[in-house]
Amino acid sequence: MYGATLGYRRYNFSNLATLLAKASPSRSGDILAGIAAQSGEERSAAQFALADLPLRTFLEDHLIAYESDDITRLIVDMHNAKAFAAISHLTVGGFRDWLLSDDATQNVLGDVAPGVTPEMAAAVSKICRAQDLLLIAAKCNIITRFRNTVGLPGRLSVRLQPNHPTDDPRGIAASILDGLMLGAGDAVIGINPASDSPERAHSLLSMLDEIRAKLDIPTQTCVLAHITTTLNLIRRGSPIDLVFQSIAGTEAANRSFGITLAMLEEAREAALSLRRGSVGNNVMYFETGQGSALSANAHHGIDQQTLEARAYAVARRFSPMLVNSVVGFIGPEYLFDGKQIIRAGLEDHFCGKLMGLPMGVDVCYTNHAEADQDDMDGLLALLVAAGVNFVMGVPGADDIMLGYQSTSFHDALAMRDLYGRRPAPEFETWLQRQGLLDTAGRIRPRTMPAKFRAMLPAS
């Protein structure tokens, strides 16, 4: 039993799962799972008794018992105690102070990470304001590795996301040399295929190949299937550079997702063997968002931006290229409008660069939510001032083929302006090469290369 006194009256919470539901700020998936605060007295009395709570609770009261979830065992097993020994004496409210002050160096911080459990990291992101999640995920830097270099201090990368409702070669390559002509590309050349057939995912995985290596891009590519057509894809010689997975943070929600953690593990090691990388071996990409495990009726009581935080301790135990919270894209259902996707983005963000992952954040909102551009503008904003790895450039900020909002080319463009962030190095000095930055190093086509208009397919 959890508690806390707010003036005349005691709010008593019966178990951790509630007292972390309880001080999460409002969201209409919590709401929707009937776990939330019922007002906002309520909310702040959880706040109060998780700020109280020493940190080593959560080492010994599991939100899901560690014989159900495999998520549980991961969490338990992995639990780094080195690391934790320098925050082992605080509490969640002493970990934010300390999360805060000039002691938490970047250096520090790293060191620390492997400590740091999931609902260590989500239970101090409730009692944090705004400003706080901003402040410490700005000095976490975390930085991967496979044909370029994303996350170092000072960069801005953008995964090119040149979507196509009918996979059209020719509409998807004149979307990939748009985006590269704005300096989008960096982190990943990804296309979400609008079909599951392999044969599909092995057309497109080639094209990807053949213009990365035509026009000598230092970028990693990825046609984001299901993990078994992508081990399927290896064994028959297809040109995987990096192994995509949805991820979430219970391991019946993983489960409704087709995956165990031994496929990611045979998915990770297959990818190893074929040693495509030349500046580093991160070959795994997972994306997240809140509500997957309540989607799925998987979420065990617990709230959703708790089991978002679990879900990162999957994506840690495969030393991932890249992590992906694509925070409004399940809908209004789980995130209600622009202010619970803006404060679910920081969120996300903030936990996930606390456990030392390399996180990016596609910001967007679907056609039925309370939200806007200027919503998006805002959250896009706050992550790179945050130090986020990546974001998205959608052409026109309008996925025609899923069917939401994103960021467009020149919405990052922007943010590099805006923020003074480059592009991964080994990828700027190839966007230099092609005649596209301008005498100030600033992003600035003037016209399509021609080695670019060779690569269109033809009509």
Second form
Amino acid sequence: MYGATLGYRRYNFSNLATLLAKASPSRSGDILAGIAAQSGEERSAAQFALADLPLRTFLEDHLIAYESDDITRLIVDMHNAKAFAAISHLTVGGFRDWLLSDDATQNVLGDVAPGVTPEMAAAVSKICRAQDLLLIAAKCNIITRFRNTVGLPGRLSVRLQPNHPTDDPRGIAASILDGLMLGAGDAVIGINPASDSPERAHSLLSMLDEIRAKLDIPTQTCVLAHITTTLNLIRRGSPIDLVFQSIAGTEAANRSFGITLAMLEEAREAALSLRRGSVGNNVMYFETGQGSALSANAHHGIDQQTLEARAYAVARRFSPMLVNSVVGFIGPEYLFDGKQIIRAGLEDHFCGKLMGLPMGVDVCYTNHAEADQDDMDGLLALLVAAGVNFVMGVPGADDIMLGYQSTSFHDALAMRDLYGRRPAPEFETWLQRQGLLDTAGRIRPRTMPAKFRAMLPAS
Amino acid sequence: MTDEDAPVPACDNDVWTQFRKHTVARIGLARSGAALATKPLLDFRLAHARARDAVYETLDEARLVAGLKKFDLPVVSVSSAAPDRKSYLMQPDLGRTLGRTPATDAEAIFGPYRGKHYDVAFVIADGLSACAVQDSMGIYLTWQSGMPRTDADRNCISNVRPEGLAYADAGFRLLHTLRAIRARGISGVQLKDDSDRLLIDDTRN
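For comparison with the form predicted on its own, kindly provide the form predicted together with the partner chain.
All chains and molecules follow, beginning with the one already shown.
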């Protein structure tokens, strides 16, 4: 039992999951689940109670029983007590103060990260203002490598997302060339296939690899197929750089995605055996999003933001190259409007970074959400200020296959200009060699290089 | 505006015209500095405005049912438990639940089919856009959908529409997948869409 007294009124919270849910900033998914605070005062009371909670509590009081959930077991078994020692005396409120303090430098936060559990990260995020989420995340530097280096200070990378409704290779190649011209693709060139056909995935992978090799681009490619498809393709000799999978924060939700932790491990081992990375071996690409567990009826009465952080425990286990919170994709029943999407995007980036993950965010919304491009401009600018590792680059921000609005090549370009952020260093050198930078080092393509034009597959 | 700031240089127009034959993605957009030029900016706003308006339009059920007549299959019209689009957006589970139907009406609707055996049921739902269902759809296939199922048990054929997967191709995939589901008694991630291989084999023969 947890609780707080405000004036003459006593608020009680029957268990830790309830306390966390009631302390969460308001969002439609928690209301849909029937676990949100009933009033503003109740939410405040929960935040007071949460602020007084010792961080150690989360190591003893598990949101889902150790015996019945493999992610709880992962969190408990992988917890680094030595890293935790520096913060073990703190409450959640004290943790916030400490994170904001000048003692919590970039190096210190890096050392502490393996001791921070998802529940600790989620709890402290709930009592943080948006400004705190930016200030603290900006101090976390998470660097990953495959064929280039993503996440260095002063850099902003972009996933080039060239989707096509029928996976037409020429249509996809056209979008890739457009993106490359505008400096996108240093995080990954990654296609969401419209079909789950292994043959199609193989031909797309081959095309991606051919473009990458012929243009000698220092980046990694990916077809975002189900991990079982990717694993089979590795065995059949397809050119796989990064292994993709959507993941969630409970064993049951992952089961609804058709995956287990053992499958993730098997696929990672298989990808590592290909030795395709040149500067590093981060071979996994994970996507997540608040609400996925409730959507799969697998939320155990836990709020969607805490469950999202638990998905990061899964990601952390496999040393990923990229972790992408596809924040507004799930729809208005989980994040209703621009305000909720912005808050969730900042929380996800913060929690992931605090736990030591290379976070990117798909700043996005569906046509059914109360949001528009102005909301996304706000979230994008805040995330870049907070040092987000990468964002999406979709032609004109309009994904014609998945049917939602994300961020464009131009949006990324605008952010690089606004904040003086540069692409991954290896990729920047490549852009320079292609003649796509102006004398000030800005990405300003004048005309398409001839060897780019030659990349469009023949009809 | 100097030459350096000019949107996509004229000499590339032929390239983009060629590229646009292969995709309706917003490629080769005119640019000013780091940002979009005014025309593509307003084009995007218009498309989003139309999509937003479409979310709240209603399904022309009579037209849809009339269009299905030619297949000579029994058509049953039912309402979900979602009273309106806004309620559905906030509580999508209502859209998966049948609305309250008086017992006599239920008998009138379902009575003629009781006791008969059907191996496939096609459920057409207006879901997220009543406009779109007139010419576009995503097809979800589930073996024994009456049992407790998760997303891992479903197969999806997405982007069926004039600019996406052509109707004939979608029909081929649908039939192939339905046969595979019935033959193997499974659906979902264990059942991969291998219809591409058949298409390739057909070409070889």
